[in-house]
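Form predicted on its own, single chain, as structure tokens, below.
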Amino acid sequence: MRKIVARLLRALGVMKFDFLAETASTFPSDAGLAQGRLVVVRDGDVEKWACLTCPGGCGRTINLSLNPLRRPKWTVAIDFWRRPTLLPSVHQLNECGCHFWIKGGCIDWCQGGRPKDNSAMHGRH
């Protein structure tokens, strides 16, 4: 209910984000990340992953860490409204090359981390 009214406040232009969070028990398949879906993966009380499409528009599937005993690792907070905020950066070494932040749902494009034919991103917030 939360993500419903959560993206009408955006529609609105009251709430601002690029992602909302959601968790699952597995992986999700390429097919069913969609841009703007940041999925959690969780074993019972233990987040496992975070997954997300790259915003960049290469279309990878992005899979973090949030294991603490694994390095390079993430954080991942969620808002009451399931806007995410992951630590540190995260920073694609493939074609893509974009180098970004997200903070309260939204992309922080770090300088020169924006990928030059973007588009799935531009002007959502």
Second form
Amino acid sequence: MRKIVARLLRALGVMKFDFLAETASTFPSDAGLAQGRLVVVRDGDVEKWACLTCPGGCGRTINLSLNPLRRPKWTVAIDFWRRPTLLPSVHQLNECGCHFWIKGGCIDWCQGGRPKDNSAMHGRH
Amino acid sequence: MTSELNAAEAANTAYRIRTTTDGVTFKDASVPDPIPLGRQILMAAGVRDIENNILYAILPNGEFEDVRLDETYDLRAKGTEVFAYFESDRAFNFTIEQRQMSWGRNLISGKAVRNLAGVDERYTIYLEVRGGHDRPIGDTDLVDLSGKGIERFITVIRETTEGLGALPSADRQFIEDHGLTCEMIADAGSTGVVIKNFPLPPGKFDRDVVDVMIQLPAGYPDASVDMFFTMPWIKLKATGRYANCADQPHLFGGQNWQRWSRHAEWRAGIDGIRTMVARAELAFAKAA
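Would you mind giving the form predicted together with its partner chain, to go alongside the form predicted on its own above?
Next comes the full complex, and the chain you just saw is listed first.
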């Protein structure tokens, strides 16, 4: 319900976000990840993974480990409207090479971290 | 001559298969019949005690299919050529990336999971742990499949790293103040900071600059950083050899780094990238 309201507020131009978070108890398959969704895999009290489709437009799934005892590692915080904030930044080492933050559900591209020849994301900011 | 020709012809029409019983080594074999019985496949694999074995066809999509001993199996229909067999009467099932697989023993190695599922080296395999963090499974790790429930494996490609934002602010400040160009790289369970084009003492090595990699342990910056690594490998100009204690390879992030075995005390809360840069500078200056 809250998500529907959030999407409505975005449509009205009142709120901005690129990603909304949802939780799942098991690791999602690549097919289960739509653009704009960040899936937090949570089993009991343990947050294990944050999974999203690369916002650079290459279509790859990015799986971020939330395990504090391993590296690389990230943390995710979710606000009232389910907008995620991800720390630290995400840097892809593949051909896509994108490098971004997600803050309050919005993508914040790092300098030189935004894929150039990708029209899919250009209209969204 | 005639018999040789016949043999050659038979070999041409024989169906090639590959068999494995440990998931690590695969043996080539051939069966004369395109639609053999399960027991013929085991015979071709050189199995003696056929009655006590169970046999699986590994389909091109990686799924396992049970083949009974007296069941015919059409090698042409599904393009199958790999079979796994076990001297066992019990099967242990597991899934990897939603695919069902079977195994004839309770223990399976990470290497066997990797080979059977065709997972390439860029991916880390994790065992899903209920109520806890998923456990990375190395090639030599053994997983017990006999527990309650079906074990699930997932695979995650190693191509994502934290930006420099993952470093403590003191490190970021140091990097900025000294105009260093840095990159983060990742390996299973570890991050490395690569300082690009690190200047070497003039004329001392066979290169003027080198990339220096500092591997950050999980508890960094409180946990100690030990050695550092260079890429490409550098040799002393004077001797044409590697410096002392700098001739061992270290595989990280899919690259083979030159390991500089230089150790010192680590002071939690004080030491950081600054310390390692100083350690590398000293090592290059004193290298012999």
